[in-house]
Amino acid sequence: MLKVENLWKQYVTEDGTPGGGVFGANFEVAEGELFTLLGPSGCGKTTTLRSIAGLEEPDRGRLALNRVDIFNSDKRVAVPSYDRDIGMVFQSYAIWPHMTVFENAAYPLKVSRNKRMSAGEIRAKVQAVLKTVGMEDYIDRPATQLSGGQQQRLALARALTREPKLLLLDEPLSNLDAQLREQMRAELLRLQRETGVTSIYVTHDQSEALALSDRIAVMNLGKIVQLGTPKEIYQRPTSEFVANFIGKTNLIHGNVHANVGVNASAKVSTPIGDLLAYFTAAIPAGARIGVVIRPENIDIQAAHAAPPAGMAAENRFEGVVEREVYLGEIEEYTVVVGKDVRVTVRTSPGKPIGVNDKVMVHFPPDRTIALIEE
């Protein structure tokens, strides 16, 4: 549905020095896919989205929608935003306060340059879309009398009434409180699956991206640093930045003493001892390594307890519990291992382990990921 090739947009500050932007982005979005651009503020994700929408003109590159160029710097093609057949939901919703719910949702149909519809057709279409987003009972309500969640639904309805080929969503849930944000996240996913509209979602919220996306492009400093499914991004990060940005992780630095090939396992010398780790990329002997492992992937048990049947002999270390935090559905421990290395462990509640207890922690080798140190 969408192809992005070598997209560049460099901003320049008032004194003429280079600022942020997006530098050489390449990705494709399949029809019906919910694709997420994820990264910290200033990483280039909104610039990428606005370039696709036609609200920013890139310096160079190519954008093709349904195999038709909407921007091509080599061929000097730049289709205006109103002719791109793209719907967009902004972070601020951009609801017109002087209009009713119906008038807001109907506006794209009334001003459409491609398809003229009668008043009856517009009303029928708007009613159907408002019903889809659960706003049919508010059709004549003034926009100023809507809650934040209702405004978000209306903004989505307005984008959907024109039946766009591509729907762009720029941090649409960031203005909602935590509980409503979680409800609307589920609602967005339901609507996207029901309508089948190809969507690109921009967010800095990792849990939002993991919950919603078919695939995620993680961005940093204007570049895509990893692209994959939520599971691939979370379980197989390819850089320390991705590992640290996506959820909570443990990071231990060390050295590798022999050449290691891609998708191979090898031992890394670390301050807590040798760690058998999985390598996502080929790494030369002598390289400094960052070993990452998620807190929920670490096994913990009392030091005197026998290891569970089938547990690998490698990556078992003795430690002392320094801190215990009860978080309801999980228990979080800070364990001091080796020479003052602190490891965070998350497990289900109820283990007979407390502060100052000696424990044994185990890092499953297939979940212990080795990366080039950044």
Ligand SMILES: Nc1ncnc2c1ncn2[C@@H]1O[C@H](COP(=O)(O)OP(=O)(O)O)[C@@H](O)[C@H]1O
Contents of the next structure:
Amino acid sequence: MLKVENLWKQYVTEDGTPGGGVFGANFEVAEGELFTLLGPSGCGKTTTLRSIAGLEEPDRGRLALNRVDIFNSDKRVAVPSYDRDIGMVFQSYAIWPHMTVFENAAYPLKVSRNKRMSAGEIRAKVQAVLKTVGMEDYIDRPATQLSGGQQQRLALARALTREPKLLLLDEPLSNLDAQLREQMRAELLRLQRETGVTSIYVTHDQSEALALSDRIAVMNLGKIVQLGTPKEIYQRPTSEFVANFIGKTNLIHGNVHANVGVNASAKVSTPIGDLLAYFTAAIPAGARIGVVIRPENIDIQAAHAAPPAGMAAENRFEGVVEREVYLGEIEEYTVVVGKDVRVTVRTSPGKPIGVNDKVMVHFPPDRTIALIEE
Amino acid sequence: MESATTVSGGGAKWWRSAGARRQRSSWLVWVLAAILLAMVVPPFLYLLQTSFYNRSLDGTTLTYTLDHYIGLFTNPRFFEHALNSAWYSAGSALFAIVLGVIQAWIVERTNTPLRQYVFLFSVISLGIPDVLYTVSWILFFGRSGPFNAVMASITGANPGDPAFFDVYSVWGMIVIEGVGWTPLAFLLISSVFTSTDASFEEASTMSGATVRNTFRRITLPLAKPAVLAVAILIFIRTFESFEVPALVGVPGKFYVLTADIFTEVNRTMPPNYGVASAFALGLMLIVIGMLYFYGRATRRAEQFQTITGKGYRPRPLMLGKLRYATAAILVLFFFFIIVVPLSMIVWTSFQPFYRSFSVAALDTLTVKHYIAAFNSREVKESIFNTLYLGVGASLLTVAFSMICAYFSVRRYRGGWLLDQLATLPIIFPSIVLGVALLRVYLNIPIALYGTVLSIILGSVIRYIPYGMRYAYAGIMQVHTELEEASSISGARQMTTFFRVVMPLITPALVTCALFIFLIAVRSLSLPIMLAGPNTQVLSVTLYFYWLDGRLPVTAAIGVSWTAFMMIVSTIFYIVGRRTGMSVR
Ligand SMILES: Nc1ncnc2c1ncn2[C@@H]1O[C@H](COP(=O)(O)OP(=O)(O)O)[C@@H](O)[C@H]1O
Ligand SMILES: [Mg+2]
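Same protein, different form: I have the form predicted on its own, so give me the form predicted together with the ligand.
Following is the full complex, with the preceding chain placed first.
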């Protein structure tokens, strides 16, 4: 539906030196999909989004919407923003203060040049859209009298009234407080599913991305570093950056002795001994490896207890509990394995394990991911 | 009312409102309030009293009378001149706003070359004293000035014909005053452009609106209240202005209210204080009425200016070849705001007697006026008086407003009163304050009449509202917790104020002091009412030299003084940039 090819945009800073931006992004968004750009602040998410919107002119690359070029540096095509038929929700909402709720939401219908509608039709359409976002009771209120959450809903309604081909959302929840954010997140998901509008969602919050998206593109330093479903991204990161950015993780250094193909399991030698790990990328023999494993995927039990039936024999190590932190719904242990490798383990609370206890930790081989060291 | 202002909203923050309810208090607040009252109330009361009484010829007995007011309403002069004032002010405000908007738009929204220098020259132009500025424009537009000479050669007029442009007319006044306000209009309007979130416009584009539609439906309506507020402000300040009405209006027989007040006091023997006071109160009432509209317009404008912090600087409009045309416009502005006025007086100061630009006149260049000026005891005294005035007024105003602003920002008991009282003097036009203070000084047993100190005190009253705004903004930036951290560390309140608050707000105060120095020494209207024969300040000296027809000497003094002031205003520009304090 939307195709982004080799999108390149570099800013020039005030003193003339080249600055940040986005450097060669490639991705495709399918019809009806909720696609997320995720990454730390300054990684180029907004730049990508604004390039798609036409608010920023890329240096080069190609953007096609339903197979029609909206931007193509080779063919010198650049459709202006107002002709792209793309809706956008801004981070600051950008609700016009000199208009009422109705006027804000009706604006796209009034200024649109291709679909002329009568006043009655506009009113009916706006009422319907305001209803879907729960703002129908505020239709004649001046925009200056809206709360943050209401502005957010109105911004969404305004972006949807025109039934755009594509909806862009730039960190739409970041200006709301925690409670409201959760509520709006659920609402957003419901609305997207109901309307079926193809959407690109930008956020730096990994839990938001995991909860909402059909697919996620993780960005770093202006490049897309991994693209996949939330599950893939979380469970099979292909780089240390992604593993670290999406949730807490353990990292153990090591190396491999033979070539390993992609999506295969192989032994990695580490300071604590050999680890059977899953390779998300092909790695040549002798390469330095980082093994990552999430704290909640590690099994822990007292050293003297018998291992549960069915637990694989590999990847079991003895260790000593150095620290124990009670976090409410989970308990977090820091375990020293081998000489001085510290591993964080998360488990449901209530285990009869305390500081200085000898424990057995187990890294399930399919959750133990080997990556090229960065 | 007091407690209502201190409890912060938000039900969940019980811990905060509980703390805030216990309001701090200090006896100093009441002392300051009393001082402020003493500054504002007596001038007003004396003005009121003077307007209702007649003094017998021997000056001993006062009799109650309504004559001054009856005179006001029966003599068509008051209304005619009020209308003149309005006409002249509206013209000047419109002139300045149009030029200011064009400049601000070019600088803030396009990729025109040279645009980054417009701020500098706008601020520097504040260094030219009002009198001198007006004089140079009179020379430029005068009968034998370069403008009319060029126009005559274009239209092919004969030497005896009337001039193409008569500067001694309402049009001359509007052009001179309008150009004078252009730098400030530019500074204020460009801050409107930068503080309006660019995504307002982008949201419109994303809704499918074209560039033209966006400009018409979003950009313009959003900027309207703020531009209107600036226009009203300039209208008010022009309404109160005295320099151009005195130097251009009076010779051109176009009289406005401020000139009338001056004439009744300074050009009538014996001074007609009663009529002047009635006029002054009338002028004040009109100003108060306009201030009300100004307040409404600014409140509406503030609603529209949401600085979200994460807002993008809008992509400037790429003008292509057209950007050289816009650059030419900026150069033209530079020319009219700085080059023309300066070159006129510089030229004049080096001529033995006044003559217009010509190659022949190049042979007669002389520095004798400079030598004469610097050898004159009168001029030297006047320069020193001016420095006393500038330094005294700015230091006193800054110190006083800093303490007032502190109590007000930190919401001490009665702090809001300080804020209100310190803002109150804006209802006094300079010339009205001048008359009122004259009445005060003449009637109190302290020998203030005709001293430099009296001008300094007047200036403090006049400029305290400006000082307050700077100090207020500066103290707002100092988070309360910085002070609390100092208290927890064991510092007493005074220590905290001097060791934590003061150092943090010093940059803001320096900017403020420079600004007040600049405006205090360039204005004529207050000093001309208050200065005695031996305590003239430079603006007054320049004015009288000009009236006496001693033009080249006027120019020589003016050029030297302006050179000094431009250094001050450049420092102001640099410090202001660093501290992020805008010019108001
Ligand atoms: N208008 C601009 N001028 C110069 N640099 C910019 C501009 N906008 C963004 N950048 C830089 O480009 C990089 C990417 O910015 P952005 O796309 O806003 O990041 P994100 O939205 O992921 O936080 C950052 O390093 C930022 O500093
Ligand atoms: Mg961003």
